Amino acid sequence: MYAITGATGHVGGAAARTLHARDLPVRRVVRDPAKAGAADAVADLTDPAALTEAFRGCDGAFVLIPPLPSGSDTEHRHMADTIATAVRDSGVGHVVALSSWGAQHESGTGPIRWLHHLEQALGGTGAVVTAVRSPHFQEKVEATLGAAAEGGIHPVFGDSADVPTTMVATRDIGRVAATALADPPATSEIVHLDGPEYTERQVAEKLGAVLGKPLDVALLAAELAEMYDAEARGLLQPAGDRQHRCVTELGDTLAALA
């Protein structure tokens, strides 16, 4: 049995439905009661006792930090701390937790920093952690669909839309998260993930075809800047013990979105 947080999401969604076309058992950990079925379990990520209780038996987990976008650097590392506890109480041998490139560093990457604390955390569980850094989404344009869609803007969190950057697709994310469940290693690892680049400007253009019309490019400022600038000052680099290379391209993420 493989419980799967995040499971209504893109890549939790994506890890839990490569597992069920594998004929593995799922067991999906949702919030809303309403939600559940028969083989899931209900349980809150600031819930310690009800997410031990939804790890229990299981032979690995699939864990990720959802953002909040109102919640404090406490709340965030809270949810850290449940998600590394109910690992440790629960005793699962093996997890996978989505990460990002850059969490090798405590600070400096904006919110990248909780998935840092995070990797930290399952450390000290005892279980074998297997963590998956991943670029940018392809599907972070989800965000700012209605700006595309509605005003024939795309906006750019960023000094310039000509800068290529890592982006890669949820539904490759989940099916390496899937694939290191159902295989997983001796040892503890850090998965790099790396995909095709695009510039933000590209990204306009992709989506601007799919959507029938062109978008216009617009810089704006952002809380994530810090995270941007990390990046800009080469702090999101490679640094796992192996590569896996994502191969779905922004042309048909785009399409399914749209």
Ligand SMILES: NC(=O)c1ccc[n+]([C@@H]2O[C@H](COP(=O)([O-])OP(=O)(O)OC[C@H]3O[C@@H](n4cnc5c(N)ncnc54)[C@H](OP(=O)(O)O)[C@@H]3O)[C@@H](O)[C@H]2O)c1
Given for the second form:
Amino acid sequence: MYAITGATGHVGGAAARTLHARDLPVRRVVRDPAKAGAADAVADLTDPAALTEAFRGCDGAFVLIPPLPSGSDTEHRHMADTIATAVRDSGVGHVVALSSWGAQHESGTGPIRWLHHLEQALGGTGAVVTAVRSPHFQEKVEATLGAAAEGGIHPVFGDSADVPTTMVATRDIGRVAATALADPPATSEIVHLDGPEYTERQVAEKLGAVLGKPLDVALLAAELAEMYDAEARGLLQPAGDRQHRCVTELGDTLAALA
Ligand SMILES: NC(=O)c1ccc[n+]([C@@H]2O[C@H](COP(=O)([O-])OP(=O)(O)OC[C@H]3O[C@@H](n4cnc5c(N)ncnc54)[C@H](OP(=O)(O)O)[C@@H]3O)[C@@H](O)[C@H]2O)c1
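Structure of the form predicted in complex with the ligand, please, following the form predicted on its own?
Below is the entire complex, every chain and molecule, led by the chain shown above.
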């Protein structure tokens, strides 16, 4: 039996489907009881007792730190520690962890530092660990699909749209995870994933072709940097024929938005 966390998401979903397709037994671990089937377990990744039960009796488990709404360092590290506690207490022999390029570094890598923490925590559980270090996901374009479909824009959160970047499909990552679960290594290993390279301009071209309309690339970092620089240099000064003071307070606007 293989326990799969994040099974309603990209990589966990692909891992579960791959195992199913090979007629291997899968226990999807979901947090929402409404999403659980008869063979599934309900556990939140912040609940060590429920997660331990979900992993108990399994030959292997797939784990991840999902995107969390808060950027809280404590929350991310706590989730990594909770996962490791459940791996240790359940006695599951092999765990496949979704990690990232750069997870060899303890800090200086933004959110990737939490995947370093996860790898380290799992290393102390006694289980054999397969850390799957992925580059960028091709599916990250989902976050800006609305801007593309409705506004004809492909926003780029960098200084250039012409830097080749490795991007892999989450279905490929899920397959790697499933294969590792089905055929575990004798000792812990790190799997460095590689894949095709694209520039953001190529992403815009390919997405535009799929949507049936050309997309304009918007370099947000450069645009925002220039705007804040202009503000700092005092360029955003009053220059109208007359002035009008708007009176609505921020609190009223936020209350209306909420
Ligand atoms: N984006 C990148 O380029 C990149 C690169 C390398 C590594 N990564 C790693 O990949 C992760 C994202 O993987 P993904 O795209 O497969 O995730 P995803 O599609 O966003 O799915 C997240 C899954 O986690 C579940 N989940 C969220 N919070 C939970 C909780 N508190 N308890 C239990 N389950 C919970 C979700 O369940 P619900 O259905 O209930 O929401 C969902 O099944 C990132 O967080 C990062 O660690 C990302």
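Because the structure is a prediction, the values reported are computed rather than measured. Numbering follows the first chain given and starts at 1. Each form is matched to the other, and the largest set of C-alpha atoms that superpose within 1.5 Å is called the rigid core.
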- Query: If you line up the core, does V11 shift 2 angstroms or more at its C-alpha between the two forms?
  - Reply: no
